[in-house]
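What follows is a single chain, given as structure tokens, in the form predicted alone.
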Amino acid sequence: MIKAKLFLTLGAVALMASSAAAQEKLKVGIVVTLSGPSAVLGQQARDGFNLAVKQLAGKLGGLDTEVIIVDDELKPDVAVNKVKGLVERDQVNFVVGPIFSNVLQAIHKPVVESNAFLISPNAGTSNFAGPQCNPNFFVTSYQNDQVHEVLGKTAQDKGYKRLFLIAPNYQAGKDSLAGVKRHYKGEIVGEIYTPLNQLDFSAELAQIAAAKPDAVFAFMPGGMGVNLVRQYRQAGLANIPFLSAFTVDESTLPAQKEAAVGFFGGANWAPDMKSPQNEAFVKAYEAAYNSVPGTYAMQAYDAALLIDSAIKSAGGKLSDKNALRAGLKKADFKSLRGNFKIGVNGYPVQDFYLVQVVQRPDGKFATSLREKVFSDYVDVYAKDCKPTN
């Protein structure tokens, strides 16, 4: 009898250890740019990613979950290394990441042949949206001309007749430059690309300045477009009207403040959008981190309830990557943006607004809604992708 009583209890063990170890848990990269002038970029998305797992209670889709954390210094080299051992000795499920195109055109390879999804929080290049979608990658941003286009869109519907254009010279500057002429009509008066991470805009201003335009366009993310409306503001331009995007927003109007007050920006939220989900996500964020939120935080919150939402639709398996995958194109979870699809090419159906720098009652810098632009919008290259899953 006290044989088959130890014999039970030890069976009884080794089915609890069993049990404990086919509990899968879960590995996700965050691969993102967290020093140079653009950190506060990444800092931003990791910090939203990181949130919706603190309230989580530590777990997506139900499973404990490690956040492996990577800076790609703004290199594509760098990057291309650290995913690699994201991907080949952490042995990650998911890679979020990054913050910008050209680091994205380069890691894109490598995490979608290996046995990892891609999440991009923030980039998303209309190659990738087109001819080269792939299954195993998914975006939470948008593809990048959408957001220019809304300023290009919102220059064509005032009636600027001369529009002055500047981005930086890499894939993101290019298809920024390109989303504002599919739907601006008018005279493009100068067009000018600058270094990427250039940080002194004087002979640029000067060509504004004898250029006249009715309006300036401008795409200069981080510390970019910190100098840049600055360096504008100080030159005397304030009376021509600035239209951005990714240059006055929250993670650049800390170090802008009043400079930046009144200019214009694209974006699909603002952090006074309204809804009891986005209110108690901004309250927790700033009370977490002492900083508004931006775009990049609120996408990158978001990429982690999409994962969540996947790990749930595949009953918890890593392993079952079509389940997974399914999951990710059915995006079944509330975002903070309100209206979002994933579209067939991987990249969110949603809407875009016109938003405008304001200094808020507690003296905090954010960018405010003004009008919406495009409802339900589908990129202009998502008709190009054959999805072979």
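Just so you know, these numbers come straight off a predicted model, no measurement behind them. Residue numbers count along the first chain shown, from 1. Compared with the form predicted together with its partner chain:
- Checking Gly29, Leu305, Ala129, His148 against the motion between these two forms, you find the hinge between the rigid parts at His148.
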Second form
Amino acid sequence: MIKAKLFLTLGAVALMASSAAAQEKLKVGIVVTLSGPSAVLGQQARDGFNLAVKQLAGKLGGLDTEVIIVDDELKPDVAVNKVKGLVERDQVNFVVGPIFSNVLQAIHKPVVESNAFLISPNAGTSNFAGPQCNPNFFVTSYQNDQVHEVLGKTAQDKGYKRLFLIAPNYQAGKDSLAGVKRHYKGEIVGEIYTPLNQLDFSAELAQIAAAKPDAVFAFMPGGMGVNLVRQYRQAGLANIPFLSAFTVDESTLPAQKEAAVGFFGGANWAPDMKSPQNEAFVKAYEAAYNSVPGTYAMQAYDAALLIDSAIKSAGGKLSDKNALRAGLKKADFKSLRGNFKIGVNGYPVQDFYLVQVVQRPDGKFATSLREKVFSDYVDVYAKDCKPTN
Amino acid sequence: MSLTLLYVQTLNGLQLGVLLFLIAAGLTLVFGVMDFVNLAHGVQYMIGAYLAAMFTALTGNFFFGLALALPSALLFGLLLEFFIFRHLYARDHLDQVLATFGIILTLNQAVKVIWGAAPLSVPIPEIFSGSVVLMPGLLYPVWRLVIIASGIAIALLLGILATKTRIGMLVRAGATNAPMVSALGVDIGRLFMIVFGFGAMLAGFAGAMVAPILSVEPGMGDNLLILTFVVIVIGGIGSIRGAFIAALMVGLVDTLGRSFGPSILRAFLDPSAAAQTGRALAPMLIYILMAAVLFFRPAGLFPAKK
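Having gone through the form predicted alone, I am curious about the other one (the form predicted together with its partner chain); can you provide its structure?
So here's everything in the complex, that chain up top.
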């Protein structure tokens, strides 16, 4: 009697084990910033990814998917510890993250040297696009410089003779202005670096008014951008075209509101991009999270689709890393932004647009596509990436 | 570099100075009278801004919002004093720094939980929403002039309070020798509470006044706090007059240095070196000013007489 019971139990255990082997389980770790003043960016990325998983009925590449979400707190040291937990303890197959470039520098090595792939839904630094490119690292956003280049090219193409530049005084601010100058050949009449987290720009606005430029380029992410845009409008400077990167987007518009209407930005996508797939995405996102999705949400959504397509192309075998890598490179899915390929360095090759802030008929504020500035744009660092590296 | 630009930048410097004064006035009293290092003072500025944003949204009018925000900021300051700070007066400075730093972290997180991480904005009140043309192509929002005027009015009021009233006399006496004031039969605990609540309300007032021009966001007071400490150290700890003069000095040096530093340097250096040095030097100017003041007057410009 006892023996029979034991056999039965053993049989059940064996049965369970065999079914688990037949159906592998996918684990994805998400590392984004979910606390601090920039939390809204991480929330968008998390929500975008979750929306894709939900729409695929909880299965990426046909496999049951477990998503583990961690907050990097915008602290590289915290991020490294949490990422090590993901790849060593949780044994995730993919790490999706982060939002910020300084966090990417910290978590890149621990992930690409583990058994997992790293997919960045936002940060795309120059070093990992060039000589330090890595076959286990993919990006679904852009190389950071490209967004700034869009505005430099726009200023050049529109024939603005005198351009005024303003950015915070830190590495990304300097990279930004270098990116603008790559395509802009006119005169730079002023170049101001403000202390990071400065909130009152009255002194800078007076300088802009005194310099009388044809256009202003600003890189002022987060709360700084909210203040600059509102004060720029209050100072009556809005008749000078305001070109910007990461300064007017869906994460800052809820606070900037009317003040930002008509201001320009650069992006690889906008919520009003015309395609049935994109319209469905925006509608579903707004219904689920009650806010307008920005590029952060779109790029994380695409990251989920990229993983989905790679697993399918590898025949659902998570253990076959070479097949997965080939699948990721092939990127055989329909991106929300339309034209999208993965380049030799794992960074996207895509189109870039000038976008402008509008108030939609429903009263919400969003960016809207204006014109294509670059087609199939490969970042300038890709040529330094040796594919065998 | 035209003369009009100089006027405009002087006005901008004044506005920053006035703002710093409103925050520094409370801080210098708390530090001077109670010998209490309150790092959480910047948080009270943030709370004032959030309260103004919330009450403005509720009532639909900035002035009703302000009228509700001020007593709430006062009440909040008194609650903090009653539950936390009161128990720290007798401890040494390190304990006070640790505890008040903890309050910064807690309250920054708390406003995020209550109002969300995204910045809030408050519209400029209708009657002051206009602007004046100060130089071609630049409008100066009237609201900024209102901030300057209200700051100067409060400075005058504080001056009268400190020199002409009994409570002001006690506060000044407390800044010089608190144990002696206590020994003379003054309820020093109550005096501390009044000073503290009043300081919190002033910081809250500053926060509420800037809400229409700056975004209201978690941690907005943290950067200003450092400048405020510079102000009270330059002015002399415990001195309202010192805080006022030092605040205007810091505001003007910072603003004018940032905007004219590079062009002045261009007279001595080639343009790219001037831009580079100017950029590096401008944020340091106020600290250089502080070092210079402390070199000649180690207790600040107007130290409380000991």
